[in-house]
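Just the one chain here, laid out as structure tokens, in the form predicted alone.
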Amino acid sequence: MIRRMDEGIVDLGGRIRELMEDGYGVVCMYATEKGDMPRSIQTVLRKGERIVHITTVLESDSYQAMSPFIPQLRPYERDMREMNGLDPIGLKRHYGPQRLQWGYTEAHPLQKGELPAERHNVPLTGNRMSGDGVFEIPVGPVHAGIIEPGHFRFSVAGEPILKMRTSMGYTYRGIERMAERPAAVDQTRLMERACGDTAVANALAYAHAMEGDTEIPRRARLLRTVFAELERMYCHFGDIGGIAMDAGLSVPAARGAELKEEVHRMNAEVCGHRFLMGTIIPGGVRRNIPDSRLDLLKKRMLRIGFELEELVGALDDSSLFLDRAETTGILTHENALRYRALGPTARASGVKTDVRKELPYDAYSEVGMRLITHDKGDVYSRMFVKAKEIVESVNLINQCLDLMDGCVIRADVSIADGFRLGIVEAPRGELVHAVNIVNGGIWRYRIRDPSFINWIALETALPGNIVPDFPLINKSFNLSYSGYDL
């Protein structure tokens, strides 16, 4: 799966630019600490099914920042500075989301060893924009309803937004540190809770990283694909209903919530858990779907397809919705490529990318799948892509149910030392789990959630829109706070 590895690269930025010119994109970058492994930067790039892994050994904690000329790397370099204590010289300090919680004077959360008992919070920084009529509006971190905590600062001139900055860190749980255990210990339960509404995707990425070249039973691969698409369906239904609610359409919003609940109840009936937790395990699946329930699942898929068509039709027929959604929160094709936006967010801006087609895993190589895209990059485009992806999920599930055979659902897994990687297409986009195993133990576990990248995409889509449209734009992206913080 991994095509190349380079040790001790001096000009890492030059090597990355060389690969990017050949069509590669950065899928993950993280630091490893001193100890059993040398202090280094691990960089993973992907072009379709071809993957390059670069290990760059560092002589000190400082290095020349690469993000000023490779914008894709800005969130990674900021993360390594905050979490590992590296010093990327020349990194723009006030660009992209920051974690306010980590102001340790002597250590950082992912450094080896114990953290100091005392810490200080990093003060909130403004957008540093000034002028006649320019004001700054703070929002959060406590929000109405059950939304996760995050702090936003808007620079505005009247209602139009000039700039927004995001501050995170309020849901940090130390999952990557907790994962540093013997590799043979099954940590599926922990990985499922890295981001609660993408439990299947995180469990799959973890399983793929641990399995290596293990041959997975065919029925298990088909069931994994069914579970992944069921998760995609309820996530997208929630997004469409939320978009309708923030556009002021309570009836379509209620219908979207009802369809989401229907998928949750179906999950509980066929798998035993509304969020499909406890279904995936390294080597296969933990829960089977009896043959007696396959026809019932197919009938429900057909009905859900018709009900989705009615929901989207109600939105398309509403001039109020179209007025709010079209040309609002545009993420341009150029910015989507510049920051390597992921998932439906990227596909709504005309970027043709999907791990399920580019790097097929489990049963995706056995079924036919359409790649859904749009070219406007606005709220309506993101809603359109998610609605069509639900239709495609129904199609994929039905194909898997037709192919279902056999009875074996799990194989034994042998875990060896070295670098391991799992990449899947979560509902929000490309999800990466990278693992360094040393002497039978996990030395470094890195989860790169799609929201880690797409928060910057959201920031670039806001200028020029008005403040009342922020909730609508934000919901169309539907980014995860806990997926960013981990």
The other form holds:
Amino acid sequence: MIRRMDEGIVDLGGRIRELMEDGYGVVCMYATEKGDMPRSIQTVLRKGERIVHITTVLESDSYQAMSPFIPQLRPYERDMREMNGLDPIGLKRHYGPQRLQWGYTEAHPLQKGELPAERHNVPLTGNRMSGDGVFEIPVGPVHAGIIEPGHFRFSVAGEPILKMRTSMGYTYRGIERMAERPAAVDQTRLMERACGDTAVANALAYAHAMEGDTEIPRRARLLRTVFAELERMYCHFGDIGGIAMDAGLSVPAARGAELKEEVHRMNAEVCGHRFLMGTIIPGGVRRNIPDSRLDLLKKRMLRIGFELEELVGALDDSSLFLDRAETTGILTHENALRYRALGPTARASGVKTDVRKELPYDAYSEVGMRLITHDKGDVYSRMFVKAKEIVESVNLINQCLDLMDGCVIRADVSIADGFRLGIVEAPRGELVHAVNIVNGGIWRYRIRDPSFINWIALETALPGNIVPDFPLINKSFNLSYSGYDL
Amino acid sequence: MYKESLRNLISGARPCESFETMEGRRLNMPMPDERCDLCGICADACTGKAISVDGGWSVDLGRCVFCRDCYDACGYISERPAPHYALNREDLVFAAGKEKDVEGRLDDSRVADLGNSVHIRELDTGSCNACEHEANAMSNIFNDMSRFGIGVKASPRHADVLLVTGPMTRAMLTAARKTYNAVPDSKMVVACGTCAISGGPFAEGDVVGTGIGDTMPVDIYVVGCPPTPNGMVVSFVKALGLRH
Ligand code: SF4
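In place of the form predicted alone, output the structure of the form predicted together with the partner chain.
So here's everything in the complex, that chain up top.
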């Protein structure tokens, strides 16, 4: 990892634009509070394996708005406004999902010290469409299915959706604030539960941030890769089953759920937890897969590969499914780049992005993998990419199992002060944990879940589609609410 | 795939697991053997502060996140099958060496209206979404909850049982109260998972009290972080006395 630190740039927006012309993209941006550290905006940009970290010290609570000319920054500016109270000068209204459901009258949730008890509701503002025959359909926070809470407003004219507004923050538990503890305290438990189905990726990002340059034993690196891929497999199986379900095909849907359950059971068998929680720890892994179990795992992988083929074949052969999935919910290549969409969502729109390839961590540099892309950006593309990624995961796991050797699974970690970064590819895309450690304590912990960006991508993919297609499109993006809210 | 489904249909064979198998597959809880001298290593290793050594060893399954750190910390602790659920919060505290059966059945007066079916409305009050995945898995072909008469309803007005996950965040409070009030009377509330029971890892975050018990009365506590789908189904069947 190559890092460059720049301090005290006055024209942050201009600098970011320069770097973006050079091919960089904004990975993460957040504000830090005054105290042990000056009040500042921290920006991390990445191009392939090159990482730039910019610290901009702020004199006051405001800065020149950047999102009007850098659309990627929309969610970040909103986040800094709602969580830290930084005012972007010149921004008329915030775009993107609302971050919080309530606000303090005189404070912001990430400010240091005791927070006042008094709060008020944050109403959903801005961007409402009006006109003859335009109606607004409110949905949520309690939805019809078994999913997480979030509130949507669809502006519709007849069946087609003109615009969607999203209001999040129902699952806000204050994880970033809770994480501000002494750096030596192991917080894997909390990080895993930032988003339950991305437990391994979150724990990995946390571990990478804490480890810095510590040498991780080889077996631990291989095992981490296996765990991360197992997680990707069950997430993607769940998505494929869910897409089939929302398209009204119950046999493939049941099959998807069955395969997902099988991966869960395999997880429980090889390391004791169905969601692989408690497997990763800074410095290595906590659970070993004994050599005697490796063969078993390999055999299962083979079977899962076959069954997946059958499942995808059944969907491909169904004209009913293709009718629903093709040309539905198109995220154009331009929009994917404009908002820097991440993960399978972006890859389905033809963007070649994958942290595993660009910035190989753990054992990804030792194994070969293909980058799966598709060019249509519709529901079918996203399903296609996810299905093919499962095949890749099977390959990756097999390669890792072949390479497995050694017996040490854990190294000692000493945590130094400074800026720490962990970037991994979660099943939903690039996941970033950025940490500022001052005097042995975590001053600011920032988790940037891929859903943080992809919610905006979903908003741009909707207009023109009909309301009954929303569940299908939503499922194909499969965004996390808890990862967004934290 | 279709061929196989058709074959199952014709043969009448169900791919799902028997109730006994589902009941037998349990999470594990820690339990020390007689060598334990209450040194407190396990209590220090427990991030969820579920283990206590003051006045005898005990573990609170309402706080345990089943991470197994205590086994790693102390060789005297071994695995013991945990209950799927309990009807009282106190029943979830297990002292060393004491076996007890906490998987009781709700009062007949509570379940009399149910007949042999029960309909669930799921309510997420800030969970990490692993519990949602497991709640969805209740209906997969292994667990197949509909054979016991358990179904999921889209509206709280059609539901008998509120299945609540998550530690009750402040933002969900109003929506949760409204949902609770919308369920017709003689309703039951199930606290599903560690964070619904006690706040779990989020107890000191932006949540209301400790778990959902401070907001609505809880009838069944389903153990686990997340609980297993078979555990959830078994809890419903046994606590509500459904036919199996
Ligand atoms: S009980 Fe555990 S798995 Fe379930 S929502 Fe809470 S933290 Fe997540």
